[in-house]
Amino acid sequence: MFELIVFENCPFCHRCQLVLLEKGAAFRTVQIERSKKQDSKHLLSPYVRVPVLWHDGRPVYESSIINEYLEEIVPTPALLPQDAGRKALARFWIDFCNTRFMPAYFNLLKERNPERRAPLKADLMGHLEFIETGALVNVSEAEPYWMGQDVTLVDYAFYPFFERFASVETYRDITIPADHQRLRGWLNSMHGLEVVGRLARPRDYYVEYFGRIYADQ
């Protein structure tokens, strides 16, 4: 039995729910408050955060690595490519979602200031261009994920900012380009499957809990 720390709304945490229930892992989730994490701290990483997962008496931590654990751990489904050059490229988006979409996203989040929002808006926009026109290049109907016919960790990388991407609509008045076909169509497929649908809130639930922490006053 698998034993997930996490916070409510957490992308992070998101990710590895997704995982554990794609591998039909046994588990549970052990919710702490954020107001209170300093009281949980012996539960956190040693960077005071989640997820965390437990297995075995031992600790693992970050969303990624924790991921790539269990690919490890419960090898079946696999959920990265068995080609070394495939999954390797796998594991550069992976590093992109990481290392640039995700911090653009919450950079202009949390932006207070409209005026210094400009520049941030054009990083984001940016990201989704290189995402339709690189990385989903070759999605179709047959080959519907990131890296092909087959859902992988790239996939559950990503997902769970654009579950939560009314809050940059609604509140930083950015939205995904009607021409990014490509992308809506790996969001649409995504949407499709089961393990999503298991985890996924509506629309509104975000758009009201993104509101009460960045809506502008």
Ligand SMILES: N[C@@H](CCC(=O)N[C@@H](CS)C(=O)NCC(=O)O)C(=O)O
Second form
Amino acid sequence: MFELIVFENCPFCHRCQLVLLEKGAAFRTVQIERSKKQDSKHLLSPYVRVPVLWHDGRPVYESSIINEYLEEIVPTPALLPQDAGRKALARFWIDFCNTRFMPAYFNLLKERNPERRAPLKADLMGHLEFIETGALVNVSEAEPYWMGQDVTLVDYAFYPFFERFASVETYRDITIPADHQRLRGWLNSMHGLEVVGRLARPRDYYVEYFGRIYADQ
Ligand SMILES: N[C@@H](CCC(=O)N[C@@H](CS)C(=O)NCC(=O)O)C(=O)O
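In place of the form predicted alone, the structure of the form predicted in complex with the ligand is requested.
Following is the full complex, with the preceding chain placed first.
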């Protein structure tokens, strides 16, 4: 039995919940209130963050590492390509998500001063374009996921930020361009996945949730 320590509406926790569900693993989710995290410090990572996966009495930290751990412990269904080169490429895209895409998304969302947002918007738009023209070049009906025919950890690394995209659309005036058809197609494929549907929250939930934190006064 796995135990996943989460906060409400944490995209990193969402990544791991999706993978646990996709693997059909038995798990329980323990939700901690952000405001009370000091009381539960023993359950959190050394960075005082969630998610943390507890398994066999040991903690595993960081969402990408947790998902790789799950891939090892619960190998079926496989969520990384078997071929070493393709596996390295999958890890590159997860790294891109963690080090480029996700920071650009949060940098824009967290910028309180509207006058400072233009370069941050340009940064995020640049990443969307890179995804459209550099990552999803082969996305099609036959190969609907990031790495092709099969869903992988890459899809589950990116998806939570796109489920929350209403936040930047509503409060930071940015949208996925209409001509980014591959990205839109990928997102549609993700919406069709059973495990995504099981956790999905409606757009209104995110608009309301992020509005409390990031709406301009
Ligand atoms: N790199 C970490 C990021 C995790 C992260 O930033 N989690 C947030 C919640 S969404 C957190 O715990 N923040 C600490 C806080 O809000 O006090 C991962 O991938 O697991």
